[in-house]
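Take a look at this single chain in structure tokens; it is the form predicted alone.
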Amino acid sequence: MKFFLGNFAKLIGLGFAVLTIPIQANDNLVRSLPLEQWLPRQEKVALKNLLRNISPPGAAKGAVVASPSQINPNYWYHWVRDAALVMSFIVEQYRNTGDPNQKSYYLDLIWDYIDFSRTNQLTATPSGGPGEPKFNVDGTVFMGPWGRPQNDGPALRALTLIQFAKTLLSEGKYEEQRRLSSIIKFDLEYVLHHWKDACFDLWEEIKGHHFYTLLVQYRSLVEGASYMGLVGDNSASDSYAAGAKNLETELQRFWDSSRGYLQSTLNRVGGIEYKNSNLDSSVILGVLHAASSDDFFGVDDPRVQATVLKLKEKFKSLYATNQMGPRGVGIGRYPEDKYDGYSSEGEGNPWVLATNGFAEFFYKLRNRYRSKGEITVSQLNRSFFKEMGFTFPLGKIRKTEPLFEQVLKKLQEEGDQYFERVKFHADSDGQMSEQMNRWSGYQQGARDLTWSYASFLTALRMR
């Protein structure tokens, strides 16, 4: 997404002292609300603002605009990745509601999205396939220069549509479900035959092979194999399962034992050159967006937990806002980030969706341990637990031990701290932008970012 300088950035460039700017003066009443009171209030606001960005006036039915902002920056586009993540939440809303009117409303949104997506699939694009990252809101192809292809989009869209198709099967709506199969297969075939291709990452900055992209591609093939088996397409099921096995091997290469974290990119062939750490919150977002009940790079994988700790420690010291207000850490994209930043050294800003993502991680980890009934402590995740105040011997902590519930309680508290950080910086009306300025704490970047609201709502659901 394109770089821009807002008015505040221009003031900084003219030499105004950044450190004298007060932390965001969010409405005192809202900021003082206990988290348990703020969360349901914010849930209503987030859902309203998210829904407002689906098929908004001026866009075709089924378009999910990244933001209503059309200038500085212009996010008035349908990003395939963002839309898939948002509509995954809508599918969950459809599945979970018992209100017939709400169910009908969500169903219409989903089918509009499916029709819009099918048009995207069949449109000739500059990238030559489903890896086209974004479309104009009327459904026509965006022809401007951009980071192409972005191959996480088809995988995420397939995951969302498989989720919906399985819901239709459970409801006995077989005719509607059959309508989806060819659309799902279109994306899965692309994933199967193009996962080895270099593409741009989810931040649209580096061309290479990315942990995030490969993990969601892996999960799409696993789920695709399961779905095709359910509908009797055994040949496709076998092909997708075999492809997933190949990706499983490839993903193991991203662990950097010398640095102690999962790298975000391998085999870079283009894009920005200043990202030297290869430490990136996209790794954790990939773990969340490719979530399943198996243990493959799940939230309880010690390598994932070690990466979470490295990111938390780095961003805690990097952003001035993290030294103010609540204990929760505002999480950025990666340490060298220069997008929408104000210094030649980069540093970027905390992102709302990344900070919400860390809240979701800790809630999901709590839930995972509770489901498994045990916690495994290894050399790789021992520091992760130590940072939370636990000094464990190597081995297992079982649910019959008092310590087990203490860890689960602490994980809940950790997740809540990230939500406290987001609450501290959110506007008094609950508006969530793209970022939180690293010096002042004010919201900045694209306003009412749809992904920001989706990340809050999915984290809240996990809580």
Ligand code: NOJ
Second form
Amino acid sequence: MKFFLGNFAKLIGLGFAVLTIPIQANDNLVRSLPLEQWLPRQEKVALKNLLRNISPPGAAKGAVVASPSQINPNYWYHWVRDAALVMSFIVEQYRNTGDPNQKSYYLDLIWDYIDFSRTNQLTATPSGGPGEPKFNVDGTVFMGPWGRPQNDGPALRALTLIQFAKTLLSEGKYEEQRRLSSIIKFDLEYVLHHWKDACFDLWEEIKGHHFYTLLVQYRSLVEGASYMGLVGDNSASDSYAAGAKNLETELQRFWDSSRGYLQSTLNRVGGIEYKNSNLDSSVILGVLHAASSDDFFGVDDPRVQATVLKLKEKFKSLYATNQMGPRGVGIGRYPEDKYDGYSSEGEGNPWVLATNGFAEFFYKLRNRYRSKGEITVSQLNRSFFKEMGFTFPLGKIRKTEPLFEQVLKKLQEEGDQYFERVKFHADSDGQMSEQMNRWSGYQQGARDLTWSYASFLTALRMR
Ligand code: NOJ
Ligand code: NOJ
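To complete the pair, please output the form predicted together with 1-deoxynojirimycin (NOJ); the form predicted alone was given just before.
Okay, now the whole complex, with that chain kicking things off.
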């Protein structure tokens, strides 16, 4: 039914869809809830549904299914990337809870995930290494044709495991922490020796070098160097630090000064050919997933901010749903996208995880400026501020000026607008799919996408 309505809205065209709001009425009750009431309500649902997808009945312990959907599309697999991002959220849950029952519950989930991952690492795969993108839910290798390798996977997994290992260190659990070192090193050694290889991007479509992949690889080596330093493995620490330096240089090449944004892929050698803009929200996801407190391609990098603005403008005009409802824009993967959640001959839609990612970006930027105590306005990010209603001269805004707090407040409001967009298209039961139909706004593609929930919860935590 929903699918039909989506296509119907499409048939009658954008102009009409704008006028006939009822086509789009997902749930009026949810829609009328103020954000402050919706967020805690959605938080409960998201957490519950996310947890349901970890070690679900029918899967091995520690498997994180991308979605319970087993047909149209079949997402009943353990994707290394999705799982690492979801488990990074779980590690934070473990760290933050004071309740001993909760703590041991999360601890079990994490160790199951680690055991499952270790099996993945030691299994012979078609791609021949830890860049294998997905596994069957019983832990056996997936042999079908696929875009492989995807070398962001091992980097993201290493980041999650380092985050956990550091937590164990801080709790004085040295024996458990030691069990992790070889698993972490397995992934990091691969990153160190293979970052130059062309691989498939996180959307599993283009073979080449990708900003997203290289940035999370860079961060895994930086974190790896610091962790190995902490545990006294100085030779590993030194080699990861040296590797990170090389990646640092490589990543600078993605800035396209004539188009004014960071490109998603360089040196394409295979895969889809129609992504002409090279403009992709994965650049911003990379900045979020390679989270750090240093300045390297962080949320306050003017090149990142310029890219955020370009993406926002592009997706605003591209999707009919963005012409109605809240100011916040539904964000897609990239403008030329043809993957509708079922087939690659369709047309792209806004994605829940990308829109939540934009909310997170603005909250994170607010936090970043707050801790820095100053905002730097340059030629590159001036339009980014202009679009939010600020006309700034080049230079610094310091926390002693009243303007500083105004900007911070505005950033929070911006983030909230993206959450408003997600709320606007939410189901009454809080179910979140992969996408939101670009014509009707209905949830579309894999239902209960684990990563959609994780992106919501991570952004909310940042808020
Ligand atoms: C499935 C992939 O997961 C998705 O990212 C891609 O767009 C489609 N296949 C089409 O290639
Ligand atoms: C398709 C997405 O493009 C990819 O990034 C993701 O890993 C899989 N779906 C599974 O959720």
